[in-house]
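Form predicted alone, single chain, as structure tokens, below.
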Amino acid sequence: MEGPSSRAPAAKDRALLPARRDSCGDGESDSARDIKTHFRVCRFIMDTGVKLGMRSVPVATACVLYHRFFEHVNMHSYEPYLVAMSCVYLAGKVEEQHMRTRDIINVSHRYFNSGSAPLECDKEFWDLRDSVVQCELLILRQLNFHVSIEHPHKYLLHYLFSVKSLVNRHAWSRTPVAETSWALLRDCYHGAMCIRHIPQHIAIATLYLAINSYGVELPAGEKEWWQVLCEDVTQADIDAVISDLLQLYDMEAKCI
């Protein structure tokens, strides 16, 4: 097998990965097709992470590694699903929730071949394992080994506790603001918006959208509640995050 700088995976590995679907419709630009491919691949990362029993932060780290990698390289030079598998493997190391390559490969194989038996440890399996490991090294080099990532999760948790203390507890219990905020945050990782906006702004925006979606009223003061929690955020910052997130939902609807 050629080194990781070549088009990956080799033909002998390709049978274990899906055929690439470049578009959800005709007449799309290359950029639109690439964005949709990234969306699908990040969904694959999340579904694979759930089946592997990964925590939310390692899964988010895998998505960020994936998006950062394709910031540096041409998407058509590498097999995105192989890169995704390597990102899951690397994220497990970064977040200290190590995953075995065999488990990642088998879960991925089942993802694309529902109901199939686990792969045998034959030459085909070991070739794919080598591709995953080589691709991991490529990702590390492309990112200059900068794989420590700050996520919005800790900020959202803090903001939720702060907002909950300002709301009537009966009103809070009747509306799933917290659950919706976490779901919105998770969805942000389907696109490059998770690396385009700073973590605090993403956390504020997802909470802002959840609160306004359910019409939860917060006490009025000299400042907006979100300015109290995050001094450097502006309404424009919040609107930008929400706009990017809504575009992701619009794209998802077109891909169904």
The other form holds:
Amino acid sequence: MEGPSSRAPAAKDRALLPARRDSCGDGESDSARDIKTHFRVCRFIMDTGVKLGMRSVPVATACVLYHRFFEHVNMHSYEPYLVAMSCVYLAGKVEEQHMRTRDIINVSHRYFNSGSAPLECDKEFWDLRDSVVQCELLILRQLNFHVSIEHPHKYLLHYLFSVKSLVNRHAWSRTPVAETSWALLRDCYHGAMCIRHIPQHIAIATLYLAINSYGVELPAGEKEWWQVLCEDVTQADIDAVISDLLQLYDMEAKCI
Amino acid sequence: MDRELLRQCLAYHGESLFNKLKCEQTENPDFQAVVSDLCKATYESRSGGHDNPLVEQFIARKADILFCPAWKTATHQEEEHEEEEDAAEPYAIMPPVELFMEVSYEERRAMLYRDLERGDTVVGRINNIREYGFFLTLLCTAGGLKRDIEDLELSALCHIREIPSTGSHDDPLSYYQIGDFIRAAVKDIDRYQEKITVSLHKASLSPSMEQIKLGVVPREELPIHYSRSVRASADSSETYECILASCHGYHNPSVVDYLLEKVGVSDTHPPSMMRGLQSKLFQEEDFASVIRKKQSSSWALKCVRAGVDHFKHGRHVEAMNEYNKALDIDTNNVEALVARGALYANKGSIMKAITDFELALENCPDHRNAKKYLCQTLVERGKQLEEQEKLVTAEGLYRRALSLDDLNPEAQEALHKITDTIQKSIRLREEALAKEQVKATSSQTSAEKLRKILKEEKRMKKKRKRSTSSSSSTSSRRNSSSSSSSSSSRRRSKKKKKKRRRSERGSKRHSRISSRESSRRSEEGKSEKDRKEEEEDEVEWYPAPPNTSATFLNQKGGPVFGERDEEEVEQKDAEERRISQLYSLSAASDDEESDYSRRERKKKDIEEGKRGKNERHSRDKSRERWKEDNRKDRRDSESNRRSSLDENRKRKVSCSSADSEYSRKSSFKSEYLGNSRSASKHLDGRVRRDSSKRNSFDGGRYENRGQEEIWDVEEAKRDKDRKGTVEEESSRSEGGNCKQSEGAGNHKQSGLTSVPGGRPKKDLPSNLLDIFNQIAQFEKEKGSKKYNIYF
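Okay, that one was the form predicted alone. Can I see the form predicted in complex with the partner chain too?
Whole complex next, starting from this chain.
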């Protein structure tokens, strides 16, 4: 069976979705521009995810699917926002939190045309829906149907409980380490770093940064707490993740 | 900004962060508010030199988020109930991390003394029992705090006072042996002396852990984290990662959701350090559910518009399809419901229309069209019901319509009309009841008259014998008509449709009456007419007992029993009488001809009857409708009255045409029996409700009827050799008859007249039941008393 043409969804969708807001200067390299585009698209996924009521894990899956997809293909061949919509749709299926295409299209439409009335139930709508579904197939084929992803989320939560026991309960309860680390973890999906680092490292790094940010002091033993949680993690790994993550925060100011 | 948290952070990161903060948060008024406070202290970096300037930069930039009090969403939860979780293990319960971190003995000991609090639970092994208590070597902590303390050689005393004594046993300590595992609550910690005392009393537990059982625990029930840490310390290859991966709970597919909830982080409004993803930036109307709702309603409206267009062009099926589609898209779309309701109403499916309008109003209580249409449809439905004689339901609908739109003229008019009709029908029923007793009393009072009548009859028969030719022809004619009617009625009685039968018979009877009347009038003498008249008079014109009609008409206070003002009653009961006249059409007309000395009341009746003639047609119709009302009690009273009428008529006939053949009489009787059968069937139905009263009442009537039949037969026999004895015979039987009915009638009368105490509400037919009950009551209470007064 002939898969969906690689061009077709992009071409079709470009007419419907507004022009991408990449207004980067010519001086910038292509890769830098791509990273910014990906950041925006991931922001779109996160934004859409919140509006769709998606949980963190499906959103993370959608982002990972998106990043993996563009890992191998030239991003100019496809409309990234359409891919993102399809990723959200696919992630819903993968993570057992099914999203309806109609909702995805509605929310996306409103994202691009803020304050606009909902779409009519006309040909435009059905075309858009078809492209989302077609693109979903495209993603699946591109990823060779490897769509189950291990996320740092459950590591982070288990680590949180372990670390919590090290700290005085009153000190812990007044320090929002859990919220901060969770936010950091969610935010790290803005960039391709979420597929570059292994989940445990990301989990440890976000927890590390959160603990560090509040100056929470943990007892020191022969090993650091993060060494215990993951055998092969090094300070350099953590620093690398943190550095990537902090770059994303810097990028937000530049991109949005 | 959380000052304490910021101070903690600054104490950790040192001066450089403070400078960055001052630089980054210049525009943050919250920070400016606390900055002077923070300036006082000097900060030395305690982070060991490898401070990442980027991290500090990050902290400084995001300080407004990080140190915002609202950032902390997790509410302080009391320690969870480990015991419950241990069994299911929804997440991986890990051994304490310090075990793997190899934290030094002193630090761990210090940490424990720092963090252990009164009310915590600990698990230990008894190592020494003294007379004042026993000593535990602490193995692990239970509850929220997970610490590796086995090798800390912590000892805790459990004083004998802290051991719950079990009844008469004098030494609670004898229950415990060295080596037992004990779960105990920390009663006190002396952090300086490093002494821990524990208790086995529940009261010493912190409130959130009340359900934890204290005392001896078997080895298998030791906390999971302890057993895992024992295994991990025994085998150095068991790393944190290995244990985590081997845990059952780790593979729980919903472990993230579970733990996130436990941690207290919201996943629907997730936290983010990104400026653009702050929760406050999300507008409610951008959320999928809101858009979907809006979209659905707009799509549905589009369909409704198309449907209305179809409807306007008369394509009702297409219109209905569009409306249904609209409702598929948006269930409970108000416009679609109203439109579909209107279509239903147009198509005559009034019930469906009402359902739709009601649903529409439920969703939008102020929808004007829905209100208007529902009002109209309710009136429509009410009219339908009225035609089906469901007056009360119809009235309810009119009232509802008015409650929706109290200015709706149609509904007002309809309600007005129906209230009248209902009142009328109530009165009719009253009349029927009254008639029952009147009949009884009349038979009693007319005993003498009857004697006279019988005499008259004898005279007549002698006369008739003389002129056989004419009388025989008439009698035969009469005979045939009556037999045909009786046979037809018998046939009909087999049918289930009582309503139909009744109405037919009614018309039949009318014709019969008229034929009979005419024949009588032409042939039988004046006396016959008189007698009949009188009987009818007794039956029909005996004024209704005061309270039944009076209460419903809301007239002046109920007249005193026995002192009834005939005039007043006549005026009041004019309407009723007119209606009841319909049952004896002949009576009114005959009255004019007869020269019997009429009572004053009667004259009025005739006038009424004359006046009523114009209205008679419409009235008749309404009466027919009323007859067909399927309400059981009405039917009962109706049938009662019918049967009583028939009885009267029959009696009349049997009296007047005494010379007719026995066979004829038997045919009458059979008709009669059929009639009474049907009546009794109805009556049976309602025996449940007011059995005692009805039973006695009906019993009286039945016997009455039975007597009459006997009397009929006797009469027929005696016809041949009519002597003076006949008079006696008939009077005797009549007297018995009277006595029988007297009882019933008297009860009835007394009951009705003594009702005023518990005056039922006006206009409510349902109150009739109450009246019956009251009658029954009074019958018991005052029956005998009234008896004396009355007779």
